[in-house]
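First comes one chain, alone, set out as structure tokens in the form predicted on its own.
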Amino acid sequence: MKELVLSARHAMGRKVEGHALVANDGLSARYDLNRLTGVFSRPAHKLVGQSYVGRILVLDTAKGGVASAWMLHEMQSRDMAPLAIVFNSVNTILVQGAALAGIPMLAGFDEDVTACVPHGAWVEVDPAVGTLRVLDPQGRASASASASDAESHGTQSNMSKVRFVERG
């Protein structure tokens, strides 16, 4: 079976593997997250409506000041915290939220990581080297991931510029 290897120049935290809800979007833990009812709160959001609880995020951006921040390591203390936060461009805040929360992120790669990783993928985030592996595009527990679903999120297939390796 071969599985998408993503390289990312930045990352911090522990290795883990999860579901990835994936849009084309930035996130503000303040604006975009309802950290009581653990979903994507803001109308205009691509995830509205989806619980972030447990997931790894595969987003555009970061967005947001010191408030996002703190509301990251809250989140985590509730329980309420995405498993990992993956970007293609990320600010020094939102890195300082999930150091002092303890979540794992990667961030930097040479693709739109938005478009390689199918939304509802079973992914591994690996910060020790720097990788996003996606281990399996359709996702483990869940049928759901869907081309519908992808384009609903504003992913696209863009799988040329990333390599692909034999998985025992």
The other form holds:
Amino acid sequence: MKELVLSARHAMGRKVEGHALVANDGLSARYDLNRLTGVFSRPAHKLVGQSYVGRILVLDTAKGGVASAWMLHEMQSRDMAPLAIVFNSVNTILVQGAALAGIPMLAGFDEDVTACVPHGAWVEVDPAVGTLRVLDPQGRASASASASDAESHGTQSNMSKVRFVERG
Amino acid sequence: MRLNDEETAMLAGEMGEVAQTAIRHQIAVGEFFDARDFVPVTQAHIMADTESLGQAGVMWLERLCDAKDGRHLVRVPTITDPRGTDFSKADALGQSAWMLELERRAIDAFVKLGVTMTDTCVNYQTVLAATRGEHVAFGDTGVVIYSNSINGARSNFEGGPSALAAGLTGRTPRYAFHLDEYRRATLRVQVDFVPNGLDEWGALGGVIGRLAGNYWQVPVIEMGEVAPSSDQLKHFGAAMASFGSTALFHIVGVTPEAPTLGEVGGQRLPVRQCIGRSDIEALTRSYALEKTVDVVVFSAPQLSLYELRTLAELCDGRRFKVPLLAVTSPQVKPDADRFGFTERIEAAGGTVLSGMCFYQSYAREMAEAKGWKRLASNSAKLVNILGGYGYVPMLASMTACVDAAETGELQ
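To complete the pair, please output the form predicted in complex with the partner chain; the form predicted on its own was given just before.
All chains and molecules follow, beginning with the one already shown.
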């Protein structure tokens, strides 16, 4: 099977692997998330009820207010942050927040990234070369594979705690 | 990024470790967006309520102001967005001691950094409006969209860390809305009615924001002969930014960069949508889920002196059954007191709060502590936000909201 590799025009952070949580929807940490329980909480959001902790979020665009810049940092300090965030287009706030929190980020694709990456796939985000690589579309790769990331920080530990939930 | 001598010295730590930390952060952001250099800014405005800062953010601020070399002061006027509480009314909001303690620590840190605690999201009405072409680093989406669109100033959405960094370095990466090419219209909409009241202006902003959908879209709006007030445009812009992450709009014949459609490149765009009253009614109806109301809130953005005057007039002779909260800035509150507006609102059983904003003040915890779920407001921005905090928010005119405070029901 041919491996899917998507190139981003904008990138920052370290290389990570993990389960992709994919939706053609936006992201605002303040409006969409219950940051205490680690799930999407806004009823209208396509990922409502699903945990984002330790996942690689693949979404359309950044939404809403400026608070997310601090919130990513605060979420990261409690090991309750996404592992990486990938957007078709991003606003300045989440970039600033990702820079402070040390969360890898990709944005700016020729394709609709939310349509290309299967929900639940096991993917690699490599900001150094600006790519999102779908390693296993079925997402069946072992969570322990992420332990190979030598630069991993706190969020990696969540990968083993969080079960993948099917969409629907 | 290309750095000048001063920026190179900052990056090398020659201007202190705090400036070095700040410019490193700004370079990471600037390089992400392919900024070619920095642009000096005249003002910075920081959004940093303790709910979003959290303990981690407060500790981060405290580390900055404990810099060993003692060089930690901001270089340009740097002001703050609403705080997470009005200390004098914290009990009425059901806020806990730990929230207030975290708030005090954050304020102490900001004061040590030389930040001026203005605690407002309407600084363009109350502190120092940015002028056309002025480069600034503003936090709060409502402040940015108003300053960009109505004042013709130039700012990106600067989240707390980046706005503080801009205050500390006196500059910001030159990308997006600092550049002419990003200020051209990308989305043309026509509006075939003139909104009544602030809730309708907010709803219209919400509809256009939803249509725009992301930060990089710049709506140009044709709506005939209109001359909206500062408060109307405040609600319009705040809602557009909230629903769409939009940072700049033009209204032909109203906003300074769009004396004509052609001036912002609107003629080459097809009309994306013609918005009528039915569109804002649909948005408003989408929130009207309950008849009974637990709390009425006027906030987001903070109220101007004239919104408070109107509210005071509506409160005369009433006795409220459910709490009514009206949130204003610390600049406006003393005048509201002086002119008797506060007294008239509170005589009816309302509460006037200063220096905070409802949704930046632990809205989820307040809902639990006070049993507030069904909330009525005339702010489209507020109702858009509060769904994520477990409220059932409802959008209505100020008059209907005041009626609801008296009867407990929204008609």
